[in-house]
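First, one chain by itself: the form predicted on its own, in structure tokens.
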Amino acid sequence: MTQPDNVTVGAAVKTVALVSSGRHPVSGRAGRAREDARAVEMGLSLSGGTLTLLHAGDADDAALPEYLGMYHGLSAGAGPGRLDLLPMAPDGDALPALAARLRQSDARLVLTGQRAECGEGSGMLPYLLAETLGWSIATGIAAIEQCDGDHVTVLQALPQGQRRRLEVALPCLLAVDGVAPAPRQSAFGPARRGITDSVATAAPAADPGWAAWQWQPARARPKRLKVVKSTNARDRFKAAAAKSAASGGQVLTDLAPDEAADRLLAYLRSEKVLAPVSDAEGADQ
């Protein structure tokens, strides 16, 4: 497979990418996670059809041959693509058998959504999976420069379109970015080729509060607008397009674990994220 140029691959890193079935923010209709398929399309680009898929859930998610689809475009040697799949009801907890599974696989990089698009969606599975595992981690991620067998050099996307340069220790745990390259489009040959190879784990154990959960489409929380009140359309212009600076912040560092915490605490506090102490609450403490 032909590399992009901004691509530099040197020692055979198995790559495994965690895929999860997504809804389409219109329409609703059952498809690829936007994410999930960018981590894929990152994982096709590094290494070509020796990319595996790994998928804890139903056996018939209607996402999953769009995933095997985008096995396209490849080397004439690549062959279909390959996707692991971890049978799982859906009150199961996903983290023990993807651990388990990426440990017998002998897999260095992973690369994955950032958060779900159905179910809990909280966004910490690649945190807790990289911690079980023993990994290093890195989020948002936009791009791989260079792969090779000790380390991979990415870049992070940051607020205002900013790019940072990371180089992450193998192996580890990739989360992609929305602004990474657009996936392919899924191609119904290669994904009628695809092999689906079902992967018999331990009876995976259930969440204890599954069943007391109430559940509710998630829903964007309004950004607060700025008020302009410039006249000049270039002042107007100069205010939207500014970089929003912090003010009132502090740069703490080298302090006791216990003085770090009171901190924090302050701060959330202040941010009314935790609800202030009672006069009788801080006497005890």
Given for the second form:
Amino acid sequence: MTQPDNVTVGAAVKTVALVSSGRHPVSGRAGRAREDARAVEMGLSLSGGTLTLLHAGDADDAALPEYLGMYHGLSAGAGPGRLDLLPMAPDGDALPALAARLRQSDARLVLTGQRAECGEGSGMLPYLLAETLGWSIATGIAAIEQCDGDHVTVLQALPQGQRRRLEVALPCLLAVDGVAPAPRQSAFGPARRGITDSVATAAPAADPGWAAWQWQPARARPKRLKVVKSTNARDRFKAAAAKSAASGGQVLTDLAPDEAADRLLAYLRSEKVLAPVSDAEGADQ
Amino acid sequence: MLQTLLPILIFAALAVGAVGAARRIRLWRRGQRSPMGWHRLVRMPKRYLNDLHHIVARDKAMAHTHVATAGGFVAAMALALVVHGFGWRNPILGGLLLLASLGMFVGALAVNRRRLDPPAKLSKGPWQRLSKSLLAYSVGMFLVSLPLVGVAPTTLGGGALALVLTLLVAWGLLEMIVGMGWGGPMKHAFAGSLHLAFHRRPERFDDQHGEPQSKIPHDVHRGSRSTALFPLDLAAPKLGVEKPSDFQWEQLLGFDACVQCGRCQAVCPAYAAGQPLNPKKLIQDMVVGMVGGSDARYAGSAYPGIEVGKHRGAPAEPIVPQLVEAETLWACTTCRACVEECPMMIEHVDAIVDMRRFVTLERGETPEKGAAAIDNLIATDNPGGLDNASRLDWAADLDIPRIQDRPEGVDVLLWLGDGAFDMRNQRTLRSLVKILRAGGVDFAVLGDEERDSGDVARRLGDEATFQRLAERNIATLSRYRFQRIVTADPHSFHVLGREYGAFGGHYTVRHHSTFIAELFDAGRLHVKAAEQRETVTYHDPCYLGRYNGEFAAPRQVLAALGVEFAEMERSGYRSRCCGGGGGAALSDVPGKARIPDMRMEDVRETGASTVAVACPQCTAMLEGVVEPRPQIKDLAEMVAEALIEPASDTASPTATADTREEIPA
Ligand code: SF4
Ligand code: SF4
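Having looked at the form predicted on its own, could you now put up the form predicted together with its partner chain?
Now the full complex is given, and it begins with the chain already shown.
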């Protein structure tokens, strides 16, 4: 899926890309995160040099110049890349700082990856941020098809290469998927010229949960293999490539939002994903 | 009438030529200034008569032609100035002038004969005209000077003949003197001599390190091999060359010296493979950019597949893509065949890498696979993105000593290079280890502390990544003690030996072919004669041969093995590149043929059944040629196969090492 070339908004819709520090899968060195780099790529092709980057964390992170090094191949006269840095210790909670900064700015479109490659990497940040700001959110974005002042039309990536077209109202937060167009090369010259503005934030709150958690390295979960006993290569291939067919599902349509939410909650409780009602009241939602 | 006209003509030509020359100098000075001293001009005559002539003389006929024509012209012009210009009509001087014009005439005849059916590498256009102008000048000058020695004094005094002769001399002066300053073909004499004086690589003229390896005197390289790329100041406001005016002025001067002889074009592997690169056209495009205008007036061979006349340049305009397409730059394998061949000592590779630096460092437009390799180098210290700790996996059973365990130091640090990750090259490395053991060499490796040398990053223009790798490798090496570094990779050999010096890393580095030859010389290796005699040829790797002048050792090793040796037509300093250097294997610019296929054709012509190689990159490129083809073996593999393990050695460890060797790597 390639980004349609002609979709640009320039400075009309103020666009910000959230960037985090990536970890190389082999060496563990800091660098661009796979999805965040795609978010920046999407932002650069949409808004050109007016895209601003935003990062909460360590100013000396090696990943930051790599993002700034992507500011090339833009329209003539585009200045150096700009990154707003919200200084924060690794155990700080990025959410309040990011939300405050975005509220101050006139940003209307925020692009980010879906999940950080280090730290908690819970994948919750885009949702929590959109909730805090009261913005719309769409995740799994593969491409932006159109953007006017009020709406953005995007393609959302679904399993097995399927795409779904969504129209999202601005302001919104788009979490970019790994299938989005590959990021451009990070070049040393633009990286060196990029400007990092350290933005003082109100005493970054320490994340209360952080200290209490128990940490252990992530391990890839083994995949369940469906062994197909067939002498026929075609059958084996079909079995391997087949969609894991969801069985027994139920498609809910034409429900009022509240009713739909209730049905989902009831389902999640029945599956014991959510605690029964009495406990949920006290939980931090 | 002639006596009044000639001085006017001569002085007018000199004056107008001087004005043109001054303008030309201003063009060169649009380049970046570097400290210069006029005293360097004194170097020029020696460099011209010795170094330049030496290269020209690789083409005997052309050398003689040039000596006659240029020598005749310079003498005739100087004498004409005295005799006709200042009117000192001395018969002896007149006689000398006649002789000089005669010499020039003979040379001009040879030039014209060559130009009747010019070889494809030559440019036509003004260069065709020059051959006629040479005739005009020499004939005109001869005839107008005849009266000086008393021949035909009366008939030449006036009339139509005098007019004709005046016109001939005028034509000659216009081409030779005015054209020299105003950018005609003769500008090569003016720019060329200054280029020799202000060459950026003075080591090329130092007469050191002559390699007494060739029987043919002009094949011997005279000066030092100055082949390390110039370090780039990473704090400079602009990195690399974007516009013609970003070149150093000496480089612009050098481009202007080109005589469009096409020797570079004739040896360029990318050109031969139909990739869109022609070093001669590239240099001419640089001149177009320096002067400003279009390439439509270029009268030589185009970049294959790119039409002439569609590109324009100006000193302050970007070069890529208005003047030169990026793919032209990426097609170069940095093999230096062009530089080695160029009689004007122009540095094509420096220019190409300078422009690549801008494309990579400022524009971020390295070809896709090249960019991926650079990203991997940044993240994992090797271009494949592999776990650096797996660098020694191939040697798990070999028990290779680590230098970390040898604080007292070792004799030889074995530098593995990125070939350590490649299964084909691992066979070579295992063979090399076997040889080192058989020779009783005290060696160790860095293991996972070794990083890529930075060669590919640097040739792809990423000087930042190169310098980072260089600094880290130098820091690592400074922690250990060793006498010298031995490596089977000519690229590492070149970079460690020649390019790290600028960053404070000074080492004695030996290529494994050199080191094995030394072991043979010292009588430390014993080989058995091959069972069946087969014919072997040897492919000189660019970074071993042209870059570092090691042509002899690999041949010595083959001689020690007692194989039947057949030399390829293009071998030694004229070896044809395998196509894998300079990141060209990564940028993989499409052409009509593949460079390794063409090289394999060269191999086949010798009738050899094996081609000996001495570089992991050459091995990979040549093995990529479809079978049936001669087999490819590294020198180390050939030696290891023929080794007789010393029986006196403590029997058991050698024996086990030997049996292990049977296990395929
Ligand atoms: S660059 Fe050198 S070899 Fe090539 S055409 Fe010019 S003078 Fe000849
Ligand atoms: S270095 Fe080799 S490939 Fe590059 S232009 Fe010169 S001859 Fe051609």
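As the structure is a computational prediction, the values presented were derived from the model and not from experiment. If you superpose the two forms and keep the largest set of C-alpha atoms that fall within 1.5 Å, you have the rigid core. Positions refer to the first chain, counted from 1.
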Review point. With both forms fit on the core, is the shift of the CA atom of A260 between these two forms 2 Å or larger?
Key: yes
